[in-house]
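In structure tokens, one chain follows: the form predicted on its own.
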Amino acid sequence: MTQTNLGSTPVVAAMRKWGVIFLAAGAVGLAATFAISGQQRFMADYLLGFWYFAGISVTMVFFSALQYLTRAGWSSAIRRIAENFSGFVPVIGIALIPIVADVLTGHGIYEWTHESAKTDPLLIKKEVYLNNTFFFVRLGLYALLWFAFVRYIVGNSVKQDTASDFRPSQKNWKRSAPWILLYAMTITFASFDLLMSLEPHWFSTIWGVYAFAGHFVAAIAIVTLATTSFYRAGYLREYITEEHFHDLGKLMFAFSVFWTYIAFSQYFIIWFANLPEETIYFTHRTQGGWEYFGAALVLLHFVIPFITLLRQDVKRKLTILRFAAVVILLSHFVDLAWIIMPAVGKVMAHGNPDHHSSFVFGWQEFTGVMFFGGVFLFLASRLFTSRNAVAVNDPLLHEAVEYTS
């Protein structure tokens, strides 16, 4: 068989060489934006990079769980790949502690922490749910939940590796049903609190489902990228197969309509509601220069990948694959941007003369994406050098290799 343990070959040699220049890059940025602009706007560009990666890993290990859960074998070619990427997610806890500094201040990015939420009556009525102790709480669960669904899920997948029997493999059989709910509570709870939260007047009961669809079809698009690259390269090439190419443009296609149909599902509601509570988040988002933001969401991540994958000959062909692919991530970036920087915006601009509008958008928006990448990609090429990128001894792997139409 194929060689498959990858951390000597020039494609992860170029994920680590691109981590470590945007893991530099993206903290001498970081480090600029909050001498020039202050630490809202740092704190901003780092949220969006953090929650861009640290979504994205854990809805890999999530994508992990959920092939242990279906048995699906034509997945166990490509499931390590996936898990490799997870890497990020036991630094998660360290990660939020920024963020946590940030909410000790009282003064940063979010409102419901700042001395006028003391005299709001809405916010008053939230306290018992928006308060620094159980914030911190429920965070500090997220990161040890996370690291315990990697332990356990990607941990029995790299067992399974050397194992002599399939106990691994079928221990995350019976356990991935529960780890995946917990991750579905997890990330909606989680999302809430870092995001939503950004607008604590505002609320949305399917901003959850909101946040997964948009981890998960970057999720595959990083994976796609990722098999490509090593497939392209003469690597795998007795895993995988030309049905594999065809079913993650299967799986971006419909997490694109998916997400497509949850952020208009989201919008319609509000708008056909027509209540002042709830449109004001979207009439923010429609005027002062962030209504091209959210056309841009209807093109990239909507449009593009709708029309580029619509045909089934297509999917099978890889340099249009990874140009989808590339489109849909710049869509998460962009998604993630319109959700954040708005709202923090509102705070910049509150009582600050030196800012006369709520659209903040520059360069140092690219900052925290830059950092949070180059970590992530340093991570995964570790991972990659340790661990084979193919699950060797699963014994669903021989339906991957014999996989057809």
Given for the second form:
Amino acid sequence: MTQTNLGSTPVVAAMRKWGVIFLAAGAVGLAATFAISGQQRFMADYLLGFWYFAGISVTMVFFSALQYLTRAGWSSAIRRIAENFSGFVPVIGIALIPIVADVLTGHGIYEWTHESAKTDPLLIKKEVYLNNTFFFVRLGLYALLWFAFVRYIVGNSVKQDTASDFRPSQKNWKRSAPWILLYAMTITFASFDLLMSLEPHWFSTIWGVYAFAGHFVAAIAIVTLATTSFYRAGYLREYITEEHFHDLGKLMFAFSVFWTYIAFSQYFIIWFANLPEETIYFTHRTQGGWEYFGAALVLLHFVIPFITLLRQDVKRKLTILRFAAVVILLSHFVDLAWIIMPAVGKVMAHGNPDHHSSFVFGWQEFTGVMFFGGVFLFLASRLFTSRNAVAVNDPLLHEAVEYTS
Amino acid sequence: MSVINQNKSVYLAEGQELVREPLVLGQPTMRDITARIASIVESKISPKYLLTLAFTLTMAAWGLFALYYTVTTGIGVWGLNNPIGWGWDITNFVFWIGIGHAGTLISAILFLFRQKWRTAINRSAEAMTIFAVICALTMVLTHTGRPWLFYWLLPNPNQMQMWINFRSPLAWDVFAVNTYFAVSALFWFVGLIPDLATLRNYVKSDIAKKIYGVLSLGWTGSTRHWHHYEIAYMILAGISTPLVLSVHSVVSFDFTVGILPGWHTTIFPPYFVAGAIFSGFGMVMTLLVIAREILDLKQFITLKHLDNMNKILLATGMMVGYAYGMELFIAWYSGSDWELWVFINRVMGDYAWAYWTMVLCNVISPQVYWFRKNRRNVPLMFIISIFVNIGMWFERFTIIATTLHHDFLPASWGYYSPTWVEVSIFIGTFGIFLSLFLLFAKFVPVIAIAEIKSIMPGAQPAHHHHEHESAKAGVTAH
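Write the structure block of the form predicted in complex with its partner chain for the protein whose form predicted on its own appears above.
Shown next: the complete complex, the earlier chain at its head.
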């Protein structure tokens, strides 16, 4: 009988250890950022780290729900690995508190919460939506709904491990569709609220899809890294086969292209039409140092994963697969930094005499992701300790073990 | 222990073994499958078939007459005038291009996702893709006004080295649609080769044998042939997958790269793609519900297949619903007066009836598919599929008409209604589409014989695990 609880393995021990180290180092770094660079810079970095890992965690639950919705057989051997990375979801509510506090200070990162917004003709129009109270209510709602989401889907999945019938799985088969609908709406509006409203004059209808595409491919990359780590260390060999790596590779390939498609659609339509109220977003992000981020995105989020993962055989070579996963995770960071930092740079520049926004990127920008990366890893390590790493009693597990991709 | 919940798509058979609903009913042998599908080609042409074909050909002829009248008299015979320069022509073009997308999704994306149920419907859906693109090309050529000068759209410089305007989305359309047509036709034909060879061996008439023989390109079914075939099929699926997304994205650029409120919005590319798949599945459903009845294909196109297709209809219907919602929300959130005004006008203005027809058909009507009972109700799904066809046509009409009929100069505001000529051309494209489909259903295997065989138990290695249990329960595993 293969070991299915990996809590005592070196892989999970490393996850726990590095989780704690990152968490501590990130916390110190964030504190230093606050002390040295001020509240707005601190908050931007906090948001960067928060959204990176909160988005990925919720998307892990979505990934699980999607497998139930499609009655997928192949993924039942790796689905629990994704589910165990959702440990951060229940504490999202707590992690949102600093964002609320930042808004309440009146000089936070969101321009529409400032005193000056009261005289801005466009922001006055949007006040029905962009006001403190409603903003807090929405944030609370996301945290609550995501908590219910993870409780239901992942809860049933875990219950199946010890159940004597298939009722928990049947529940998920039945209810995954409405939960996915809810995920689509919450991830869309959360991305509007947390990211798009950083530049409250700007708007894009594709924004929710863009947020989803980035999180989904990043989530697959983390599942790939974890799965290959366990496999390499000699665990789960009875459940995970080369076929799973091949399929994870295909998904990473497909969804890095999907992200590119969405990102290109947004950029191209705005660039071509050349309307000032829309192009301002990209004008700002293609000068003053930010153009390198844009170029890096093309390379990291599209060209490198595309070239690396195109061939059939490389999706079965773990080193290359893991390289692509790391590149995708890096590109997701570049993407979010490119969205958040220029916007906050503008807000920070309001104090400057020339009102000219400066390039804000330095060591500080790594503190937030480090902190939340630590939280994410640590909470995952706890779930890998308390739960199985494979859905041992899943009704479709036999398909996952014997399929060929 | 008895079999419980056998009417679920995944259910427990005897001995707590979980099995999937069978995709082919009645446990036919390989020979049965060949005989069943090939006999459609071999059977005598019935008077009913000829009558139907005569009817659809008459529709096509009527459309071609209207087209002739347009060309000889001038495009003024249409209802187009300032400010509405795009009417039924572009609506129909986008409508037909969209119809094709289900075929490509089924043949390419569902293939890559290893959705075995696609094998029963991919052949006819792919055929529909090709016929729909033919209709779309007819519409867009007519729309140019002087279709005999179509080559002005090709990147073919004249003697003064003047090229087409590569910055025009209309030029991109030419590339996108032609690529789509070429790749779809190739994909369809490659998939057909083994089945054409089967027909070559099956039919009795010498002439038919010759024709199928030439078309099957000397296929013998050797291992080497299969090996090459499968590689080609995989590569074509890989090439077709981005095409599903790119073609309708390029079509959406016709609208978005302009700066008109209601047209210029970033969600259009994925929104158009979702809508195209939605409308395509609507049309596939309409035709397959009829075809499985008339050709008696219920053994292969089971309720399970229809259930799955209805799930896709529900999912893609929700996606277009999401896009409608985002458009409205951002129109308000943008703070742009024009943007908001156009959307209020769309929802409550002169064309509100078209908008609400669209919402009713595309977003509300598929909601019945939340329930499994409805997803397997054949008369209901036929009605809903008609709703979807209507709704998706109105979606394109709404987008085009509501933005154009009230432009920036209130003095020139107008209201557009089509003339009999435009209606006739549209009916004509349906005639072309249905005639081609009828010919296809008679002379080509409507179901991919070789692919159906590949999903039969025992056709693939490593399936020994459940044979015992499923045999006991009288159902097919996987």
